[in-house]
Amino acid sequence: MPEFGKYTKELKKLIDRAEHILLICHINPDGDAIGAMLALRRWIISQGKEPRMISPNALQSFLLWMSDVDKVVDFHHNQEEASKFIRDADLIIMVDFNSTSRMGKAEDLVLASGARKVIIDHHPDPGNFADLIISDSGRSSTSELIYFLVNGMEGEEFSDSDFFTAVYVGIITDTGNFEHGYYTGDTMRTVGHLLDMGVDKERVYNHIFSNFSENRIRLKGFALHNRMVVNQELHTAYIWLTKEDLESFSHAKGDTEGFANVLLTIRGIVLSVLFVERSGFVKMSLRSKGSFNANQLSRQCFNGGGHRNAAGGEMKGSIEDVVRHFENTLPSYREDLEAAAAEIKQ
C-alpha cells in the first residue's frame, strides 16, 4: 500500500481529536465486517476512548460468540439508538465497504452527518464519500488491513488477545480458510504470528465452520441435487434457491454462505453463482477462478461489485427472469470463461 505511514498518521490524528467515535460496518456483516470493526474498537480503547459500533442489520449466529459483539447496534432493529449515535458521532469509521448503499437505512444519517469520515476497506475502486479513504485492494481482508493500520499507530505491535482473535477471524472467513479469495505470503506470515500470539484456532474453526444447523445441511443437499446447474461448454455452475425452497428448511440468515464456493469444485467450471429469490428481487453471490473477472460481471449486469474472484449482487425481478437474464448474458463471456479455464488447466 503506499504512502502507509501517511495514512496512519492522519488517522492517529482523527482518532486522537475526536469524542464521539462511530464504527459502521456493511448490511448482512460477514466475518471480516464483524472482525475489522472488534479489532479497531479494542485499540481505540486502549487509547481512552469507547467508540460506538453499528450493524446495518443483524448479526449471523457464528459470529455472536465474539468478546464484545454484543455492543454492536443492529440499525435495523434499534434505529433509535443508532440514530442517536451517529447523530452524536463526530468521527464515522466505516469499514468493509466502498459504496455508501452497503449501510442500508442508515445512509442518508451518515451521509448528512457533519462528522469526519473514514474509509477502511479492501474491495477496488472505492466511492469518494469520506474525508479519509484507506483502500488496499492487495490485502487479503479489510482486518488484515486493520492489523497493520493498528501497529502502524501503535508504533510498535499492539498485543491484545481480543484483538489478535478479531484480526484472525477477519481472515479466514473472508479467504474460505484460505479455500478462495486473495492473499499472500503476508497474510500466511500474518495468521502464522497470530497463532503464536495464541488465537485458538480450534475454537475459532468450530465457531465459524462447524457450526451448522441441520436444516442448512439439508438445504444443501437439497441445492446441489435439484437446484444446480452446469454448463460445461461456459465452464459455468449455479443454483437457484425460491423463497419457497428457503421457507422448506426454516431457513436462517447465513444458511447459504459459501454454497456458491462448492460448485468451484467441479472440474472445469471457473464461474459459479448463487441465486437465492427475496420478495421483489434476486440475490446474487458470485465466484471464481483464476483470471476470470467476478467483479466485472457482476457490475455490468446485477448492479453489484466486490473482489475479481467474489462479488454479489441484486436484480428486481422474479427468479426465473433473473435466471434467464444471466444465462443470455453468459455468451458475451465465452472467451474470458474459455481462457481462465485453460489457465487452470495447465
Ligand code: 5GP
Second form
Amino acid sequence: MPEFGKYTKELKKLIDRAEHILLICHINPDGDAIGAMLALRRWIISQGKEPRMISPNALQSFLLWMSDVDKVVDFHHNQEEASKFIRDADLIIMVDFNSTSRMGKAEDLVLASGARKVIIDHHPDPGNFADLIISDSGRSSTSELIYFLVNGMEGEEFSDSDFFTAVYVGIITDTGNFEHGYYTGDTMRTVGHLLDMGVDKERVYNHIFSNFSENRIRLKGFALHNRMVVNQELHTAYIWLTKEDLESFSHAKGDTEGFANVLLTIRGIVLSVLFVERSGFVKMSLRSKGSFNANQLSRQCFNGGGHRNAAGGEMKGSIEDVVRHFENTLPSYREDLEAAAAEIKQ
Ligand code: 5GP
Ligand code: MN
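Form predicted on its own done, so how does the form predicted in complex with this ligand look?
Once more the chain from above appears, this time first in line as the rest of the complex follows.
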C-alpha cells in the first residue's frame, strides 16, 4: 500500500461518523493483535470516542500487564457481553487478520452485523469482507501499520505513552525482537522514535520473552530431544507433540510458541513445522526462510494461511495421520525447498 492518504481520510471519516466503535482481533491473540487494538484505541480516544474491544478467546498471561488490557472482553468466556458489543456497534474495525474464520465463534455475529467494517492488517491477500481494507504486507506488524496511519491522520504527532508501548509490543512480537519475520528501515525508524519517547524496552522484553514457566523450558528440551525430525534432503525439520506430551509437562497456552523458529537455526533448513495435537485435530505452525512460501503450503495442505515466512493452520485427525499427510505432500515442494536452500547456501 504505497500511499496512506486516501485510506487515512476514509478511516477518519468512518470514525468521526460512528457512535459505537468496536475493535476485534484474531483468535489466540498475540502481542501484535493486542498491541494493535490497544494502540488504535488510544488514538480513537484522543478523537473523543471510546471504542470497545473484544478478543475471540482468552488472552495469554504474558500480555496482561498492558494498560487497559482488562477492557478487552473475551468472546469465549463472556459471550453475552461480547455479543452485545457486536450488536451495538455501528463501526467494527478488525485488526491483524485477513480471513473471517480468524474471529472464531464471533465470526457469524460480526458478519451478520450491519455495522460499517474496516480491516487493518499486514497479512497478504486480505479477504473482501469490509467496506475499507487497509492492508500493507510491507509492514512488520499491524501495530507498525497503525503507527503510520495515526501519524498520517494527525496534523501533529500523536504523543501517548500507552500508544507507544502498545506499538512496540506489536513490533517486537512479530519480529521475535528483530530476529525473524519481516522488518524494514521504516520499522527501525519507528522503533527509534518509540525508544526516544520513553518506551521501557527491558520491561517490555521481560514481559514478552523472559516470562516462561519452568515447565515450558523443559517441554522445549523434550521436544527438541525426543520429537524432532530432520529431513536434510528436503531442507525441512519438524516437531510433533501429542496431547499426552503436553499433559506430562502441565502445558499452558502459549508454551509451544517459538519452537518452530528454533528449527530454522539448523544449517540448511528452510522449512520448519510444529505439529501440536489437540482434541480431534492438529494445530500447526510453519516457519520458512527466504523464498519458500509457508503461507502457500499452509493454504494448500492445512487449510491455513499467514505470511510467506510464518504461517499456521489446522487439520482434523490424529497427529500420526496429519504428520503422514505432511510427509507425503512434502516431496511435491522439493523444487521450491531446494531453490530456497540454494539462496542461503551455507
Ligand atoms: P503462529 O504459528 O505463530 O500461530 O502463526 C503464524 C502466522 O500464521 C500468524 O501470523 C497467523 O496469522 C497465521 N496463522 C496461524 N494459524 C492460522 C490458521 O489456522 N489459519 C490461518 N489462515 N492463518 C493462521
Ligand atoms: Mn501481526
